[in-house]
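One chain follows as structure tokens, the form predicted alone.
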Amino acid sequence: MEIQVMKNILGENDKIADENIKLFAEKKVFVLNLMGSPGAGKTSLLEKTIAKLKDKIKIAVIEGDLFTDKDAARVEKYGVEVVQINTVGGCHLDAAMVAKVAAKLDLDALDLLIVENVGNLVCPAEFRVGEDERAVVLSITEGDDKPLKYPLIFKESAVALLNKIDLLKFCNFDLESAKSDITALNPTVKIIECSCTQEKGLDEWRDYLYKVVKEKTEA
């Protein structure tokens, strides 16, 4: 029954997730739904970001947490517009959540909508919101194990992101073999190696994300 009740839920959670894609293909908006645990450093990732590209593109922001709008109140600060979605201990956004703030946005005004999802390594992977891609930051601090035990959200993923490399002599991170667990699980994934606080490997990051950003806008 449990099961059955799962596929239900994951069955509906499509359906309108079909419905975002077909409306943010028709506004010709690229989403990017953007995971990791909570730490891994997403919200740092989208200030580096947003401060390069806002004025090269339009982007706006759909901030997800169980609690407070802390990181929203961060990106704001970036003159995006950022919508707070506060999930009560929900583990996750869902295409339902994203489809309500998303009609009360000016989608033809946008060029990027990053969806921040929840800090979890589990639940969002299961979860499509309707976007055209996902990204998923994983930091140094968090063990390199992380891939082989959480494979869903690698795998489902474009780009993985190894995040606070600047710690890597005071972590037992090996990163070879991270990545190499990550293109196993994932063949076609885009590994890039960052640190947010010291502005490293983020150009490649930046750069790929307007590229794909302006071929779906500019098709």
Given for the second form:
Number of protein chains: 2
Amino acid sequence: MEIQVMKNILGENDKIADENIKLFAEKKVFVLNLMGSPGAGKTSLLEKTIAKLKDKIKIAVIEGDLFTDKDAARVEKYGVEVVQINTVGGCHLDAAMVAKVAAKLDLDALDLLIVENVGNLVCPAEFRVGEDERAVVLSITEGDDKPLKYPLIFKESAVALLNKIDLLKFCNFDLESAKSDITALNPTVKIIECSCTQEKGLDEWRDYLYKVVKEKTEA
Amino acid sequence: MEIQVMKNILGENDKIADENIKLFAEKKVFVLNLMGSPGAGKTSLLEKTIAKLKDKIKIAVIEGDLFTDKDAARVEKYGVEVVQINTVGGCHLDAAMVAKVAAKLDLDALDLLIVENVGNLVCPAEFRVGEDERAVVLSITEGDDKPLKYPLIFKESAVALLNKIDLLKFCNFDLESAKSDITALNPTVKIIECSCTQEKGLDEWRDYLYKVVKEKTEA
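Following the display of the form predicted alone, present the structure of the form predicted in complex with a further copy of the same chain.
Then the entire complex follows, led off by the chain already shown.
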């Protein structure tokens, strides 16, 4: 029963995601679905991304959280439009939530819409929101076994960011093993080692993101 | 629609959880539902718990993972019975999964059954499995904002373990603020600061667990 219900929910979600994709194509807005565990560093990455890119491309952010607007408050300081979605206990964002918010944004004035999903390595990967690409942030403090234990999110992401790389020497994390597991799951994935606190690897990420955004907005 | 479906699923789950509670009461087995984000340190805590308690009380473990039996293999080395549940993408364990496994265990020979849930700070908290108590493991690398962002799991846990406390000096984590947020959500919660790699705070945890297990098995 539960499986059929889930299939119906996902089918309904896919329809709305397809409508979102159409809208974002018309408006030439690149949509990034940013995912990862609680505390992987999604919001820190967002701050670092926006700080350097906001004068080159026009950015807005959708912040997904169960409760609180803590992340929205952090991102808002960088002077971009931020809309908070509180799922009130819900474990992921879905296409309908994003559609509702997108209707209120001035999409004509945007190049990049970043959707920071709920902190969860499982459920967000099941629900397309109409994104162009997905990126997953894995903190190396979470352990090198995570890609094989949570494969879907790594399979479906264009970029896997191995964050908090500055803590590598204090953690029992086999970098080569993690990278090889991620590549086995997803041979075309771009893996970036980074640290938001130590400013490592961030240019590689920002350059990549800038390039894919420009490819869409200038197409 | 989705909300009604969720209510039905949770109602059905509660019925089975109540049957599990009855069974575990008859058999005088204490059941701990161990929860936390991916990489919070649940399995490391389990290893440290079993290593010291297995000669004093009889322990079995249910390992919940989407895929792989990596955690079961780690725990099995300590010479206790371990049963792996692979949810094949599912984001939490439910009461029916635990009932199915419990039927195969020799409950008369057990004092403590530890259920290590899927790594996820959201969904597992929604599904009772028939446990006596819940414990949540929060790695301090996840950030001090997590209790307010994921309140349910902290509200419903008897113990909150702040793990990887050895990394505190490398992280921007306000210990007092996190503890005060957890206590505000759950005034009776026991908060334990610990490090599984540095052997800190573990005796406090093991003594607590031993005490509550004995209270049930000797009742």
